[in-house]
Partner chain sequence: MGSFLKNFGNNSTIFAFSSGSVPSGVGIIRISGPLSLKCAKIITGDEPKKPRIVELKNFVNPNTNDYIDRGLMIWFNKPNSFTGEDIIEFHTHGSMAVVDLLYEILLSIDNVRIAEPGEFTRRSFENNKLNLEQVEGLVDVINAETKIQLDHANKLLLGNLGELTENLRVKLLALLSEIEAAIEFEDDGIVLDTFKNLNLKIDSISEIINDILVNYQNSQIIRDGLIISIIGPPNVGKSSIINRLTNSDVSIITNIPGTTRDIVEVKLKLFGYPVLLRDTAGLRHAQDVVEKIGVEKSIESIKQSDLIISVTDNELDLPIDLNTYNITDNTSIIEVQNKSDLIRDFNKNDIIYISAKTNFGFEKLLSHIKIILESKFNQTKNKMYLISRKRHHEIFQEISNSLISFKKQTELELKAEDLRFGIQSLGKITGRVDVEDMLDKLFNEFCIGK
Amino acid sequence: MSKRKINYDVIVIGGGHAGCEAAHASARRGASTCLITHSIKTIGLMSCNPAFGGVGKGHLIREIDALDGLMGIVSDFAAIQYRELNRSRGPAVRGPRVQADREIYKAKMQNILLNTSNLEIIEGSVINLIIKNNCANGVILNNGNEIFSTSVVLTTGTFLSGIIHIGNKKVVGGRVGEKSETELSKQIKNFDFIIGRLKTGTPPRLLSKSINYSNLDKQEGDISPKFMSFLTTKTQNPQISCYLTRTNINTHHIINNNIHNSAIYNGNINSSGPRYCPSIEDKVNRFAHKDNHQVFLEPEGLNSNIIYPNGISTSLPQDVQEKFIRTIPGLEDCKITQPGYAIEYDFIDPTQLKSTLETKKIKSLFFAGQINGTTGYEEAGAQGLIAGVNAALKSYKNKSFIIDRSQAYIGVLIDDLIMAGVSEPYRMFTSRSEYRLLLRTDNADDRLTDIGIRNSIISKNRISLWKKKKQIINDLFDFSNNNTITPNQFNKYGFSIKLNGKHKSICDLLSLPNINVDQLYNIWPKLAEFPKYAIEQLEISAIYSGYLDRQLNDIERFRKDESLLIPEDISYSRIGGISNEMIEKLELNKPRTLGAASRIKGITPGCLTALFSHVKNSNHISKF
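In the form predicted alone, what does the structure of this chain look like on its own?
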């Protein structure tokens, strides 16, 4: 291709999960969008485990889907096993999860993006950003082409100065068989961004036919699957089983004897890895009292002979990997098709970002995904969607698209990143949200789809389906609130509730212990006419009714704090009663609201009280 200049509204760099969501979100918002990737063939590649979702992560996928993103639809299209985690626990902490066929997922994602209006995909490597007047205006490719735009979204994953470690062996690369981005990493450092190093890892891949499954625990999928997308109505592929095995004392003995050869322990890697997804070396070292650890054998696809052994991520030398793996039941004769490895890469301190994921230092430059210090497909995809929409809005000079932490786990994720930063790869858990009774997987569309409609990022088909669904749910709630019965009449059906004489609605009855909708069909046959998803919403709302009211009050207080603006010219050193440490934290983060100040790591209640009093007494309080 000869040198030429091209213009778009938005450029997205990188075809991983963040890049796919960013490009699609930007294009469906109406912006002319260019996705630049090393190879179209690797778009949508699952570089780590062949699965999506789970607790926290499944919440993110449902929210991406509610905003018309791709991950839910495509993972359903590629799903070969469904399992809802925490199924026996409350609705707030249940997480849908799928095993996905790698090739089907990748092909489907590529097909969607290649046929998306307003989106062009270019193969190439970005070597420079075009920055003018402290604003991102485009990129320069390795072939000399200059591509101009109003906004640039950087979604480079683990590719910024990526180094792969296997024992003492080092290979420069962002993924096995793919080169890292070193020139782009140098340029970002030249812009004086605060840069750090993180690491993540992956286990060896195993040949399925070399595994003895006969004595292993089979893990079947759910008979009635919970789909990742609200649009999915049936499974697309044959459903298969996974298997469970465990490490043992012999496994740990080999690992301990060779731990000095692990890149994580021999000094080759000094950066932090994911605490909640540690390597097998970390597990053996940190949990020395345990004599076994679970290993989930996950098929990589319907036509694949490769197994992903989830739970034994490692950077030990390949010969040591072979030794310890063959001590694991079922894997005594297994063959490794690709050794496990650790990868170390550059990330930027996410406290340098706004809520839109635009950088504070350079206008119209957005970062999304692992470059912001997160780990996981779902966290990356959520950031990509938000960055893509905001990059598109930038080209129209429209207002920002911001989801706050009371509305979605997407908001929790971004708020945590930009306010607290990261010291290790960030992973989403339901425990990170103070409003988790409201932020459930079952109601993600109720929370977010109307917001998406108002911001013009929802397709006509989804709008039509959502409006019908919402009307059905509203009709059910109206019916359940308007139909009542006295305790005496109700007890004639075989129940035993207090005879206080007050009429009780269907919602009132469902809030009582040991009463469910199935028991009420004989009294109100019309209930059976409503679909399962509506009944589920009714039951959850009734069960959680008192708690939800309290959380709604908490959210109201949150909204008040978020609406109280701190003036940009405030001098924190003039606030009486706060320490130098607090002043430094406030100066560094420059919170825009009192709510944002409260979420700065280490800020004390006393400091917040003094800050509020100072702003109030200075007559500086204003609202959004």
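What's the form predicted in complex with the partner chain like, now that we've got the form predicted alone?
Next comes a single chain, given without company.
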């Protein structure tokens, strides 16, 4: 081995989606960063479905992108089909999604990381964390080498005590063919972190050549694709189609007859799985009245001969998998290249984390990704980015990078995790956000890029592009607020709005029903000079106008509570007038803000009042 530095600002353990974003974000922030992975070749591996984005998840990717993260750009680079979900619905709930070529994605991600300044990548296996005075200072590799750092980000996914189940067979490991980090797992348990157990599953992979597509429904991508990254301007690969088929009564019959052999049902797995991504065994059982379930046949890549059958994740024995799959139209002669399996793994109860994703127990130790009980590449990436930046900021005193619920889905994700914990793998839904109409994929840059700039994590190129875009949109809004017309004049163009003599601005007009920008071009020809993305912002503001006011009011109320910081060294027992029960709840959660305290289950208004005034008064005193 060549001479390596043994001292870094930040060490990131794991090269999955959380690890990639964490390492890149940390390096972007200017910290000397070391990414440690079992194998460079597995960096950026998509271990489950070959797709990124969707409703809620697409929001997360756009937000990662707005903060100059990698997932958006790399998934555009690997995109072989664009399909925006909810295209027919309103802008707040549309979800950009791509099918991504696994090989291209991985290669591009590795290429970017290997060429990132401030970032070094080491192949190795971490067996222990170096922890001194309750502070993480580095790691020990299995070859005995020690590497030191100011902070450590742990993004080991399902590798903590992972067990793979295929039917009655059990294999220790995090992904098929890879080792599980049991030693590290033990060490973490020794630090008394509360650990829970979850499960997830994946479907068998099929050989494309063995599938008969001729009678299946073809699903094409969008004609005018919506890109994942704000920077992408064109598709990078030839675009492919997916196919749709369905299970039937025969399929369900075989599954039911063999249900006792499924790891989920034979008692081998008791942990909770995601309810929104159930195994086919689950679906057949829980929704017995349905005589078919959809199966989407998704190609794993342009040159791949493997198909990912989305919808039939299973932990039945391999021979049963083959039997039931062959009852499905188009799959009669199908060959399985890798059987489906269920995996059980440990996760850290995320209520033990701060909103920076640093652990409350051990300073400078950060957890991000699936290890915190989430599922999905996007959820992992989002946490990685936040943990990476904050790990980098550890070298500075009193600096942190926190995105709150009112700013982004990333904030919703982290707040949900640290305040409520998880009881099943956590996935993002748009319904989790109180401010859904404001937190849209189309305005992720407006919401976040300036915050990113202030925190020095945005590249020059993106800064200049964003500033230009922002200026144009602002110009359009100014133009639309300042240009007015009387109803009388307006109605001469063939409209019939109320005649109250009051001048109406373009914005006012657009918020009336049945009036859109297209109709206004001949009154104000200058409108046509603005680019589509700016017009889109104007129109969205109009569609949602009354509702956005309400959400902004809510946000202001929310911010007020969030702006009241609770000092880390607060002694809850010194607050007068609150019960022991309340003190315990506060001790356990250590809320950072009054708002966070109000989201702890069972906290009373009286307790909040006392906390509020205590903090306010002590802040007041400390000023003198």
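None of the values given here were measured: they were computed from a predicted structure. Residue numbers count along the first chain shown, from 1. Think of the rigid core as the biggest set of C-alphas that the two forms share within 1.5 Å after superposition.
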Exercise. Taking the rigid core as reference, does the Cα of Y572 move 2 Å or more between the two forms?
Worked result: yes
